[in-house]
Amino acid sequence: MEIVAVVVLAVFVAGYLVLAGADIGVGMLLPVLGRDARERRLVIAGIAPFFLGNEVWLVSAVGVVAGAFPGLEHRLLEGLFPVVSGLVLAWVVRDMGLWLRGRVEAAAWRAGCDGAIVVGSWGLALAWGSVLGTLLVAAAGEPVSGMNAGTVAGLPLAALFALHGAGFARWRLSGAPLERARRWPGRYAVTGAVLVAVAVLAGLGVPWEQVRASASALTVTAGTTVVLLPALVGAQALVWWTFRGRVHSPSYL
């Protein structure tokens, strides 16, 4: 069951990086893709139907870690507490900007929320890059701890999120924001494949035998997630099919 749990966790993590990595990347590029208030609303409309559903993959991954690999949670929190804290803070700031920007009809309010989206998205990209970079370095033999070579390795991974967002913007946006997105070299399928590869390689840096739960906990966690995974994939596919077209007008956000 350990192998099944590892595979399921890899699917959830890779799914999060590919799907949520797109809206993180678009948020990073918001000032570049949208030059005025209307264009920024259009850019945000491109990710509006997806970002909450994309975050479900992360919640599911955390559930698998808590149930099947509690030692991994301890190692990450102990060795990368500042990074993980910054990640959670950036997540809250980014989502706060997305949810609150349409609550007040004032230019200054929306500009502040747009700033929160950009800052939060960059924070998420840098934090995830640092976590993944640290795990990649750990695969080469360096322990997971604080500010190390993994943090430096995470910088190009953060840039990868921006390219991934540009590739997603090519598919969803229209008008001037689309033309600006086309100036970036990102291709959604290519950057998505790279993110999947990064997730798999990062997993090689985890001592699974040392962080796994008991056999009964592994069985329950792996069995439950295998049953729920098709429903999650189906729901995600439905959302993507429903909103597969380009956006031409602002959304409720």
Given for the second form:
Amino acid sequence: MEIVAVVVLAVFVAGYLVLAGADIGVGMLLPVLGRDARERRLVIAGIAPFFLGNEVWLVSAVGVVAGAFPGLEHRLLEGLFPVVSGLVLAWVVRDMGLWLRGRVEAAAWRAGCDGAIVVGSWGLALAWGSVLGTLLVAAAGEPVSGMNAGTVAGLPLAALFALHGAGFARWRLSGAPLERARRWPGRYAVTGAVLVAVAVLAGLGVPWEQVRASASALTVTAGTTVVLLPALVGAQALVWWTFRGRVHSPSYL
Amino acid sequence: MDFDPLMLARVQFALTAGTHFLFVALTLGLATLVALMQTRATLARGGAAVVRARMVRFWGQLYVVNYAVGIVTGLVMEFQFGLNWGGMSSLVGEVFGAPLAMETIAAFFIESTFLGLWIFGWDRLNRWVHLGLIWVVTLTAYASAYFILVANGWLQRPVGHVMEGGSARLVDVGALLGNPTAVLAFGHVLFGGLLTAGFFMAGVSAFHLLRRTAEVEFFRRSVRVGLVAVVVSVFPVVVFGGMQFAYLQPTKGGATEQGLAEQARFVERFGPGDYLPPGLATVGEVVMMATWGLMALVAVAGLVKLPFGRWLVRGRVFHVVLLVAVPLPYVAMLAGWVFREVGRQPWMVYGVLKAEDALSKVDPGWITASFVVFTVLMAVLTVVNGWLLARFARRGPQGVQLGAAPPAGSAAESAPALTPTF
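Could I see the form predicted together with its partner chain next, after the form predicted on its own?
Following is the full complex, with the preceding chain placed first.
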């Protein structure tokens, strides 16, 4: 059951990095893709229907860690306290910017929310670079507990998210923002594959045998997930099918 | 810094959980009422269909505003377990983590994905599909609340596990999921959420009727929906609350005869110490019950008035009462949580793991920094949410953005690219 649980966790983490990585990257490039408030709203409309269904992959990944690998939760969150706190903070700031931007008409409000989206997206990408870098260095031989050289060395991985976002923007945007997105060398499939590879490599250094729950608890969590996974993937597919095609006008956000 | 990290982490959890629950209570109840309204709107024909569809959009928007802020407070909660309470994951993680895992996978994932479809798929999806979405969102919201209460219920009354080498191992999933402190609390929270949403709808509608709105039909129907929700849920909420007293920890009431006997047993098993909770717990109990009494009075008045539509539109005193009553369920909920959670102290898991032993072993400076940052964040989110809810509630159905055609949307759609006029 342990191998099943590891695969399930890999699916959720990789799913998060590929799916949410794109909307994080678009957030990072918001000031570049959209030059005025209206264009920025169009850029946000490009990710609007997706970001809610994307971030739940991480929430579920954390759930799987809590249920199947409680020892990892302990080592990772406690060991990387400042990095993970920064990650959560950036996540909240970014989501609030996205959700609240369209609610008030004032230019200052919109500008403030745009700022929250950009700063939050960069914060998230950098925090992920740091977490993944820490795990990659750990995979190279150091024990997974607390910060190491990779915590800082991983920060440039944030650029991967920006490129991934540009690749996604090529599919979704229209008009001038699309033209600007095309100037970036981002290809969704390529950056997506790299993100998956990084996630898998990062997982190699985790001593799964030591951090896993007992067989009965592992069966509960992994079993539930395996049974439900087709429904979760189906829900995600429904989102992609419903919102396929380019955006030409603002959405609710 | 001479702050006590344990106290800071406890207060931080109380503030995060308390803030999160303010949103959860309204989200749970309002989702249900919006789903019911959308069902009636989808089935209706003619003029009633128009009013009902507008009701779905107006109340749905307030629901979405509240959900968005609620979701981020929930994220902070999820991570706080691992950040501040590392001892939880290392010692009891696999038991406490199992319901959390089920919550994220079997409930929250679907809830959020389908809510996104509901919000952004307005007028894009078949109306029956769109109706189905809000029902899935509502049911998974309830599933989510249930799994979280399974986790919390286990902290109150640990069952279904054995202790091996100092850490808990899950042996009986059925006992964990069927724990009365979880199942009864779920019933309590379910009706508490409906009560919150009922008072919210009735209060907002009363505000508009009091101001002699032109939308009489709209708010007459809305105040009815709200009052019916209040009347339906005010007694079940107290029944599910009362039934939980059978499973109360002996120490919860403080230095009672039972409490002192249990204190003596704990001293014998775990060594000397104070095993009685702070007096704040019983204050919470009293406030919760007194507030329920006030709500029951409003519910009785509402029951008398409900059959008479004109009375609901005209009675100005009753409008003021309904407006003032909006905070009551929130006060009762928070007081109830204080009773439940403070009353569990000094235990994290009652009789198994003390809060002080569950605290993460990180530098106290980080705990302090995290406390300051996230407390400010929670305060800002609460104020922003309150302000936005008040703003959209005051504007009435004219100011709804949810499901509306986006400004200049159709013009932009026909244009090949963004033009300066857009």
